[in-house]
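A single chain comes next, written as structure tokens; it is the form predicted on its own.
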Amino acid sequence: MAAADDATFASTDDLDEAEQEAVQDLLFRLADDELVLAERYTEWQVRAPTLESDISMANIAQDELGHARLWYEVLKGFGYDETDLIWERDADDFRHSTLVEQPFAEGDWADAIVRAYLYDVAEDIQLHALKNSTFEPIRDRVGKVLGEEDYHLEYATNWLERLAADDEGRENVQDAVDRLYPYALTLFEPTDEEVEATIVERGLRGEDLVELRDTWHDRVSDFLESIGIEVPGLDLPDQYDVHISPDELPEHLGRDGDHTDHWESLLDEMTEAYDELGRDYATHIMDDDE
């Protein structure tokens, strides 16, 4: 879907106010998914299956702690400071969607291997479709971000192919798929219809939210039913409506900033170190400016 018209933005000065809640409301979703996924993944650490993909699996959290100070870094240019993005911020004011903080099923290696995969395909086809962003700072980051997803894509599918290949894992695939399928489409649910629709008519996105889901659920679908997996279907609606039927979708979306009781939880464990030091700034080893 082509923008309303050939207008470029090069910062936050050339925005209008809606287009200034648009931009933001397509980074705190890029940003706050990246931050959550990243500080699941986390749990992992030195208790992957081998000692390969428990490497492997600490690089990618890093890779996508990464994306998401990138993302989070273009927001300061609306006058945010780091405080407000992670540390003191509510809970309920993030945006990321219900499937990254759901906890992993206890040493269910197929659930993380699941979850990365449907994430992966859809912040894959979300950065293609930000590619010609109208808003450069945008556009100039999404190349850096697809390279290493690439990498996080392929890892998820070469694994998959693996578990996949004999009845007991391919019976843990298609468990983890049953359950983090609904999850997954919250990645596609809107912050806010008229905000989403900003989005896609100043050509801050090339592609609305229902294009992109129908992309992710066909891709997701050919590769898993190809290794034996089946995949839910999609009642899918007028094609003007953003939502899917309701019946498909979990109680909580995140995307509104109504999350399951997980997310509260895992917030305290990551902001538990400032908090218990009594910080009311973020600290780093190195200043920007040094």
The other form holds:
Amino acid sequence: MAAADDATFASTDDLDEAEQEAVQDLLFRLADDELVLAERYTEWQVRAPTLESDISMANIAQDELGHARLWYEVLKGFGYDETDLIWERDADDFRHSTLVEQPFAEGDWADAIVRAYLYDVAEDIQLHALKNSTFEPIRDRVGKVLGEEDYHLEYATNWLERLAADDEGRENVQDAVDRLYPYALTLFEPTDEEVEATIVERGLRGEDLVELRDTWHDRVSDFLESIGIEVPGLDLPDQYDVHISPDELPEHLGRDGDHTDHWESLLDEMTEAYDELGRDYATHIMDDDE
Amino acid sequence: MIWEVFRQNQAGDYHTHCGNVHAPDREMALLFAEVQHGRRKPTNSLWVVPQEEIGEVDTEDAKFGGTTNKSYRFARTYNVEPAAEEVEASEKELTEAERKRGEA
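Switch from the form predicted on its own to the form predicted together with its partner chain and give that structure.
Time for the whole complex; same chain goes first.
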């Protein structure tokens, strides 16, 4: 972390090869998580419990898409265009966590809210660790993203408090936590251990994934236990190489490009119109944010 | 439960009724109102009020302003020449207010 004190990278031109790889890796994690989660959220359109919840969820999805766009825009600095980044990318090149690609069971609102909560706390912690990133284009965008995240967290916690207020609701929340918790842990898995080490060494992110996960686990457990929900502990192995992965991880991590089957069908659905129209460019209806 | 929502465009403006939201309590009503009524229009502040807490009196129950001529309530009714400067100022204000109402 010594480098973080004095080095700062104003643009992609200031990065050496290892740093370029690390910054891209970091951005793909951020952008892909937001894109895929937003895509899943939109499945609740006209299906949420009330009109108001519906509009709020759609609004949150739009926020997350906006954040994905902010991060993808930085990736364009490495020579990608939108077709490379989204429309024509292979499913196993996406780096999102398998938490965000899981389908919702029909009408399982508790799943949507628990997932939003687990994700939003992780995002909040991660963004704070990026506030002092040595890579300026990332650092400059953090405030904008955080500005919209407070609402997401408040929305998820307010819903959870109300869902857990009676036995049936609490049971639904508990089921969702038990099911989603292992997938949430993949948020903190490295895409590649060596690249992850560079991310931390060069101060691109202020904390390593294990530190982020510990903070996340404490915060999530404190809150969920306060509303009567049990949270699994973290079982960590005695021996590890670089990154410490907990035992509870699911079979597919996502971060390493290995996804569950749900991802391929979701991506097909997402790009269906693009493919059917035989497009080779992305349509733009508004100007870039910056 | 229905909550009536009032939006203020910018600091200093009145909060104006803009619609309502369904929500179980005040906290959720505010969260929903923020998105439903604050996301596409300039908003400085929102109020939510339980619909059942709003009292109403309308033209069926009341004769607003009374039924007889009470034009003396308006300063410009006093046609004294020359008008006192207070009357003139008041008249200007009234004309201006009417003009604005006409525009709105």
